[in-house]
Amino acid sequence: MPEEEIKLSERKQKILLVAVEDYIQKASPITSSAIQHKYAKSLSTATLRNELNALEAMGYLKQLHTSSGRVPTSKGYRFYVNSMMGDIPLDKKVLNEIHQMFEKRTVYLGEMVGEIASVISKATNYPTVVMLKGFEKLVIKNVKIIPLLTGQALILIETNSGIISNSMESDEKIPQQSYIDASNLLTKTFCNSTVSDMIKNMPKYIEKMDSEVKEFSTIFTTVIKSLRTLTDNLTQKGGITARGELKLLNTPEYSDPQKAKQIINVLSNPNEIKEVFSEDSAEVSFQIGSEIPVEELKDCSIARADYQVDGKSIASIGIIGPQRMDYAKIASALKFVVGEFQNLKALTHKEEKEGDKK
């Protein structure tokens, strides 16, 4: 903890904690008699106003008008952050959808992402920001090909952090066992390697066919395709998805459009996004302020945590809203997102083990 902040007596920090929480449940200014009735009962008004009057000389308070209560600054937040990361509390009430959605097993990483912005929005009521990282490292476990009545194939690539899923375009002149043995076939020259590996050294392994696996070259080169189109769509945009960039105009900081189409207008440009996402975070934390390095958003906070396979970071999730955000509903959404996406590929491994077994 920064040293100025070792510095705050114990009331002072208390007082401080509970103002902060006041105003982001209320978004009303700070007052003595709030905080009196909130917390220090036993303390006058005139003392809590000296106390309010020395945390806003200090930074962490200020006030908007002469004649009106106070507000936290970027650095009350902050304080307000690091004194309540160390035990975020599990809102199971609000996480109940996320929970449902990893319980359906959805894996597909391409439908995943969409679906995660989505769910954690509406669970915290702020735009939420999906960015693939590294998709294209992902390592092959396994490949499987499955013809469909409809004159197409579904391709399903098993890796290290979930399914890769597309549809193919099939002929029905191959006999349904040619792709059972084509997915064998590409499971064992590409288990281990990587997406991208793949889609670079599918052509090259073609060449080199022999005349008994020829048959194949037309399901590999189709599988490429498929694969490639797959690979733009997911990293369109820069692979980043927004969902519920309108719920901004439901907090009183962004009620004018105006004002919220310039955070708006951010979170479609994926420049910028990718500058707020440019280092990695496996823990849950928050760029507040002046922290954040794009200057549209000094005036907001983010909550962000990545997923991460062996230390590699596959998506980072961020939460962006006003610097009043309840930070430790939106924390504890982050924290559970992770730890869901960790339990599926625990159990995953699990499966694997199983079936090694038998």
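Residue numbers count along the first chain shown, from 1. Throughout, rigid core stands for the largest set of C-alpha atoms superposing within 1.5 Å between the two forms. A quick note: this is a predicted structure, and the numbers were derived from the prediction, not measured. Compared with the form predicted together with the DNA:
- Relative to the superposed core, Phe190 undergoes a Cα shift of 2 Å or more between these two forms.
- Positional change of Leu154 between these two forms reaches 2 Å or more at the C-alpha, relative to the superposed core.
- Relative to the superposed core, Asp181 undergoes a C-alpha shift of no less than 2 Å between these two forms.
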Second form
Protein chains: 2
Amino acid sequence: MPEEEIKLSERKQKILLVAVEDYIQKASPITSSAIQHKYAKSLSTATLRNELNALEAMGYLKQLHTSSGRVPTSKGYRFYVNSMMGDIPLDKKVLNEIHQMFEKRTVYLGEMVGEIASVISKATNYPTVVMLKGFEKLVIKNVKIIPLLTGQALILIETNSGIISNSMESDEKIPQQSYIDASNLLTKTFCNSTVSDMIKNMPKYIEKMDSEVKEFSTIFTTVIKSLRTLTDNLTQKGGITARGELKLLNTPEYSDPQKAKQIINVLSNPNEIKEVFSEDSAEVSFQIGSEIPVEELKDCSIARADYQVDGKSIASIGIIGPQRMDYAKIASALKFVVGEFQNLKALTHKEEKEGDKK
Amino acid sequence: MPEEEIKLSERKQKILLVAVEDYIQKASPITSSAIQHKYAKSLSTATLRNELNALEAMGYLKQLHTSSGRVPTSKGYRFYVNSMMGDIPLDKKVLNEIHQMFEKRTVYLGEMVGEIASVISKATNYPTVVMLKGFEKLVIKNVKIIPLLTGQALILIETNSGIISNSMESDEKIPQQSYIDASNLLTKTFCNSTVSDMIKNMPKYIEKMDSEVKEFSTIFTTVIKSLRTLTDNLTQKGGITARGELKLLNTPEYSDPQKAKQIINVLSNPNEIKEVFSEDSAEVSFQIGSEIPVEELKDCSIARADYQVDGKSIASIGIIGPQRMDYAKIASALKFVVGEFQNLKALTHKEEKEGDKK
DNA sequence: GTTAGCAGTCAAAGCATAAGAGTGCTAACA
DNA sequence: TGTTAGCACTCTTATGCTTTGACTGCTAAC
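Next, report the structure of the form predicted together with the DNA; the form predicted alone has already been given.
And the full complex, kicking off with our chain again.
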């Protein structure tokens, strides 16, 4: 994107920032006299009108109709966000809530994703979507197959960030000990492989297996089948978890249920969300209004950050709100969550050697 | 409730049923001429007006204002529902969807509850609430403690209807084998006890333990601590899982987001929901309008059924909609879900002896 | 008991008017 | 050249009034 823009005078910048801030708070168009009160007691409203007019001509503001106040454009919000970044005040109450969630952390990856979405949504008062991105890139650390009384068995795969769990049908004729031995064998073979590698290489592996452990092949085949359905399920519904969708109704711009429903529908549509979340986002980033590649969301904004392990995005977290959303508060929440996530990961790695001893 | 009511003439009954049915479909007040079209081509509208007038006097119908059509009262809906019960047409499409959910059933109780709520809500198009009621009355069949690499351990308790799982802190100094032995001991001791019994009797049990297995007491204490937090958590948020809250916006009576939000708030309030779900409901039952003991829901209806094991309600399922909801379809869905649940239970019991052999 | 017919009622829609909030523009001033 | 006062202009919103049409209630006759 070329920087051909004539840069704004100091005063215009200040006026624009005040205007956007005011609109974010009040949700009603900014008037020249409001700016006068907030920022420039020494200037007359007429002067400010001239400035506002200029800002409008440059595309930072727009009017809904002649004789109405101004409203920021996507470009206006973008300016505001850019000049705000790096200066994000952390909201203590929000941080506390999030921290508490991580304290009583769940070990199951699936559950964790839901809790993260819930807690962010609660803290920010906006709908939050979490998309598992590189699920199959997770690194296997330990595999356990646990036969149940119901004729099923539980597969527990510890990875470098949380446990993946699924159930499979178990065969009554196979003794319990075989499941334990099979688990150990799987762990030894695929420790430090990714989940997708395990799924891919398993058939080859089964073929080459020593004849003495051939009896495990049934188990392994079932494990892979179960993992395949799990990943299929995830890719089908896109690994998307949305929470707090209703909070959208709190904001005046979506108090019309029709509008709100339209957006909420998009939130559960894997294809659209995938498009929005396609680019990785190591830092907190914003997609503002027209920058969002989905038609229905063109008057929303999305705050995003990825949870990354070894530079790879495992999950994308996104907060959806009106363009007029409280960027500072939201950035603060997101930043903190991703940070806590990183802590968790450190914890997992710390204990890694411990596990190897067995 | 005394049956002091003068009973309705055949014709009045028929008119009332037609009226309620029509209102459920169209959501607009019933007029005398609508009834004439649907039911009584041979009668004049004037006659029907007389009848409607009588039904209003008896409290089955009411007018929003003079010169408007009639709308059923709670009493009117109640009459409709009572005369409909026992004659519930099963909606094939709905049943199919529910059945598919049960096919790929989850083994975790917590997850299962969420899925049930989702699938019913999707099938009926109304918000659905599931409340775990007698969670601690579940009968323990098998206990497994599984140490993880992260310095935590997973507690898996198989019960007579699903797995309860929670994590606990594990002690690095305790060898893996001890966890396995401790699990077996727990299973042997508490098999066929309820969860609450286990929590209650554990301290006594630890005291009386042979000195040779005294080393397990640390493990057992941690297990109980973890189970306590789990049950505390559940009772705190009341074991309530709501899904599809948004569907409320689909119905014209709650297209006002304020109204909808008010109701949705109640759905996540454990105290209010507990009150609504207080009475056990072995069969599908309805609470209609004024019959609901919560002020905010007095113009809703709730369809309910319990999932019971050995005559005890384990979970209550409730579907919330406007009084004008499609009782037949909803009853069909509920009935079917509870039935499939019962099948699951049968499956679990079938395999029971299998598990004992180890 | 049933019915035709007519008067009466009320909600909803349409229209005109008035009020009010802001801007744009011009002309004058520093 | 930047700033300002002042006034005309625009457009939204609120309000009241009127009309329309859908129903019912009631009466009198069958």
